[in-house]
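We begin with a single chain expressed as structure tokens, specifically the form predicted alone.
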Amino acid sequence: MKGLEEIAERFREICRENVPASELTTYKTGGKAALTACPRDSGEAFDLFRAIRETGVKFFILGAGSNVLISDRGFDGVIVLTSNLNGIRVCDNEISCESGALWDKVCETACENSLAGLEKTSYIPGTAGGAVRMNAGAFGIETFDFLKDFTALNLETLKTETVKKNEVRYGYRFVEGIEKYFILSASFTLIKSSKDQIRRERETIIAARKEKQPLEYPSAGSVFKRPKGDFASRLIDVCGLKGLRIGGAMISQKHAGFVINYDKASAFDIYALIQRVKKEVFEKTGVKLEEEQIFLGEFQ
């Protein structure tokens, strides 16, 4: 495609062509991205998105790839990666981080600086930008609980904005209008506390995740949002779906909320298994499970 060629040529220092999805997502499967681009600063991000708009090519913003399944047919546009934007800074009781900073590193940095609030979200396998985008959370704590604001490039106006928490509507795994932004950084207001106490809580959370989650296999974490008043994993379990396989994809025996790449699964194996689980849970319980994961590309 001409537009992709133009971008690849203009931004050759930060672009790669035909990158396998196995290198981009934690599911470790899927087709190829026609082009990836990894801006090194906000100015380069601005130039890149201006070129994307001028050429009209498709794009998708990707952090750690821990909540995304890319089709076996790949993605015929630009995947914009945030991994070069990974700075973290602490000032008094605030922590600021760029969008590509790994979320667990943000939690660890907060802990080491005696700042409490984020420790229950330790070991979430994503980036700060991804956490803000979906209001990620765990054990009753969500990203927006401590968010002060985020700075982002508005992709509609190509202007940089700082958005305060009270200026957006948000909820469980939801932030209204977030798709119009390329998040550059976020700031969190935390609570000064005992480093030892925070570290103990963090270590307890990490140990619980390792014990209860199938981290030995490629996956993208919990597939479904929590149904009101219940848990997706409980519903999947009571429907007798633990261990169900389609191709190389399997419902984890350890945690029914996880679909794992058990044996060289294709992206379609994983997608088909997710759809099968939704169908059977609805037929047996009347509950419609809703994915929190994103499907990129064609699956039909």
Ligand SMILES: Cc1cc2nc3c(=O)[nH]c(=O)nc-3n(C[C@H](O)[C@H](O)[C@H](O)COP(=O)(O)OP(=O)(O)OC[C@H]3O[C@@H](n4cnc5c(N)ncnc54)[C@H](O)[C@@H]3O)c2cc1C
The other form holds:
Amino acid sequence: MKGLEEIAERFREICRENVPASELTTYKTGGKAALTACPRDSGEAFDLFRAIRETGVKFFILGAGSNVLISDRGFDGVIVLTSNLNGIRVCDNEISCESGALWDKVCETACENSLAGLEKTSYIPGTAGGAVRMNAGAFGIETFDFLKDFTALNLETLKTETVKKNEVRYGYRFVEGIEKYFILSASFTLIKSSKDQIRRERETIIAARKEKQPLEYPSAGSVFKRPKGDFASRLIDVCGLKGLRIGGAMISQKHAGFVINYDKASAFDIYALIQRVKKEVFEKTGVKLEEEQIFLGEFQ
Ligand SMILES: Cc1cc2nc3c(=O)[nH]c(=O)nc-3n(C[C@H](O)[C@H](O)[C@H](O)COP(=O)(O)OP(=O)(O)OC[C@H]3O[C@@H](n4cnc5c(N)ncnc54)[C@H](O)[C@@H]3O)c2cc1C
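Structure of the form predicted together with the ligand, given the form predicted alone:
In what comes next, the whole complex appears, and the chain from above leads the way.
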């Protein structure tokens, strides 16, 4: 494909061809990405997205791939990775990070600097960019609770914008209009507090996550959003679906909200199991579960 070849040639220092999805997502399965590109700074990101626009190739932005399932047929465009943009800076009670910084590293840095606020979101896999995009959260705290602003390349105008928290509508795993941005960095306003207290809270949260989640298997966390007034995992459990398998994919015995790559699952196995769960939960309880996870490529 001409456009992809042009991009691969022009950005060869930061591009890889035919990259297996198993290297890109935490489900550790799926087909190949025709091309990945990993810009080293905001200027290179700008040049890359301008070239993407000029060539008309398909693109997808990926952080740590901890909320994405890539089809076994792969993705015939360019996947833009953020792992080279990973700086974290602390100034007074503010922490600023580039989008590819690992979220838990941001939480740890906040703790080391005696800054409270993020500790309940400790150990959520993924990057700061992914956390902002998803408004990721845990134990009653969401990314946007302490967000001050984010700086992003607007992919419609190709201009850099700093978007303040109060300029966007956001909610549970939802940020309005966020799809048009390549997030470059984000800043959080935190609260000066006792380092020991923050560390203890972090340790408690990390221990609880290790105890409740099947972290020994590849997954992308909870598949479904929380339905109003209930938990997807409870509904899946009462429907008797724990341990259900399609191919190598399984509903975790430990946490029914997780589909795990139990034994060399294909992306189709995982996708089929998710659809089966949705159908059975709807038939048995009348609740329509909605996926939190993102599916990239063809699954039909
Ligand atoms: C074991 C496990 C536990 C989990 N627990 C939780 C939890 O407690 N709470 C929770 O909310 N989530 C949880 N998740 C899901 C996931 O970790 C979060 O959604 C996380 O924030 C995704 O970050 P990421 O960098 O991996 O994003 P990716 O999965 O790479 O991408 C997710 C979305 O964000 C977009 N994106 C990523 N980076 C950028 C960027 N720089 N600019 C624009 N768009 C971008 C992608 O295009 C995609 O649409 C869990 C996942 C796993 C595997």
